[in-house]
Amino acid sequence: MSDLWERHAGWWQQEFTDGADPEYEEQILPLAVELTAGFARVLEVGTGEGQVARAIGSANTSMVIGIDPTTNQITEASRRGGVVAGYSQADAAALPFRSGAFDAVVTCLVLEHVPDVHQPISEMARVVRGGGRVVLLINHPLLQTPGSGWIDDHILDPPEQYWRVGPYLPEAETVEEVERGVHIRFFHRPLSHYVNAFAEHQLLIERMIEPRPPPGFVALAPEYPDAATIPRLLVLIGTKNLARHAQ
């Protein structure tokens, strides 16, 4: 899975990081870092070349560790530093920690790109201790479906633009050309799938966030005026049952 990352790391880093994408910084790094806030130990799964653990190790007192699987996101990561613990080539499904040593999980836009969500979500529910915190945030399942997109219509009279939802309950796997040669894969499922696998490794939602596009996003495509009214991406926070881990 990680050949893809691999091969357009590069790209990843010279289109998504350093300041290059208002999503980032205006939306996902804050939301990051708040929801993180007053976590001792935080690991973040799928780290790439480890901004959002920079931005917590910077912004909050805690201990972060950043782990990828792949060679040129977690070599480029080490070479940018920040107020990080350290990183790792570790795969989601395998994480190298013992059981309870995190205060708080964090994975970014990662488990749309793995065939299996299950036993990541078990390992990160394994690793953080009971009562602590797993926070997710991917592209929203509904409104970002294969297929999905602005649709100007102008057949009707007068001409109206609207956003076109793909097939939802389908899971689905796609590889997108996100940019002229860099191709991407991509899995569907329904948010039920993550909710349901929530439950399953005892973690109990206490709270979804649906964010509007920032304004820097919205700003790049000022033909959709109302690109503000649907969401890219879906954060979900849970917490290790306490009760149930301590059985």
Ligand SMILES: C[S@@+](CC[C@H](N)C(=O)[O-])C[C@H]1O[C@@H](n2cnc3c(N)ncnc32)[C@H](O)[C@@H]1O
Second form
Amino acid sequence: MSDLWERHAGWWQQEFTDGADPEYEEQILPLAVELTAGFARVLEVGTGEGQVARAIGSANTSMVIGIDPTTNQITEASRRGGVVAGYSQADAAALPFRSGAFDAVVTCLVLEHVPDVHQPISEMARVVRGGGRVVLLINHPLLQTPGSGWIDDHILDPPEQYWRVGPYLPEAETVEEVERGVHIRFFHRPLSHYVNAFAEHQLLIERMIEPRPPPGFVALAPEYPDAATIPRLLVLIGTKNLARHAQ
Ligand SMILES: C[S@@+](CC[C@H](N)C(=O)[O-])C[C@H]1O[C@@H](n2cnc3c(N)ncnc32)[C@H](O)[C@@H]1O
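I've shown you the form predicted on its own. Could you give me the structure of the form predicted in complex with the ligand?
Following is the full complex, with the preceding chain placed first.
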């Protein structure tokens, strides 16, 4: 599974990090910083080359650790450094930390690439202390399903433009060619799977955010302003039940 990430880590680093991507710069990194503010020990699961961990570490003065199973990501994360306490090569399904070790856990655009979400969410709930926070950022599982997209239909008169939603209920594994020669594996599952996994692992959802695509992203293509009423991102913020998981 992660061999595709090994092969395409360089593509990710070039296209989406170090200021290259307006969605990260204007929206994702500020959200990650805001939602982990005030938490001293933070774990980022699926850290990639570390941009989320670095942003949190420098803005919030938190002690941040990042894990990722992909050698080519973790090596680059270590090279880029920043005020991050450390990086480890590990999988979201088996976090190499004691229970309750962190005040907050964040995972950003990772769980849509893993075949099962229950074990990673169980692990995140285990390593966060009672009363601590789990922040999940994913591609919006309803509006960004495989087959979704902006339709400019000139067969009809007058032409019709709308956002098509692909099949929502069936779970689906797809390998998408996101750019010529770059294949990335995605797992679609309905939103209820994420919400129910939070509930099952005693993570009380405090808030859900569906942000409007930011201006820098909307400016990238002529059809994006029309599609700007459709969220690309979904954020779930959960608090670990204190009563049932007292440390
Ligand atoms: C889209 S990148 C996001 C990287 C980083 N979170 C960011 O926002 O810049 C997805 C990352 O998920 C990692 N990943 C894939 N499978 C994983 C797993 N089972 N456990 C943890 N991370 C995984 C990949 O190696 C890759 O670095």
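Positions refer to the first chain, counted from 1. Here the structure is a predicted model, which means the values were calculated and not measured. By rigid core we mean the largest C-alpha set that fits within 1.5 Å across both forms.
Peer 1: Rigid core fitted, is the C-alpha displacement of P225 between these two forms 2 Å or more?
Peer 2: Yes, P225 moves 2 Å or more.
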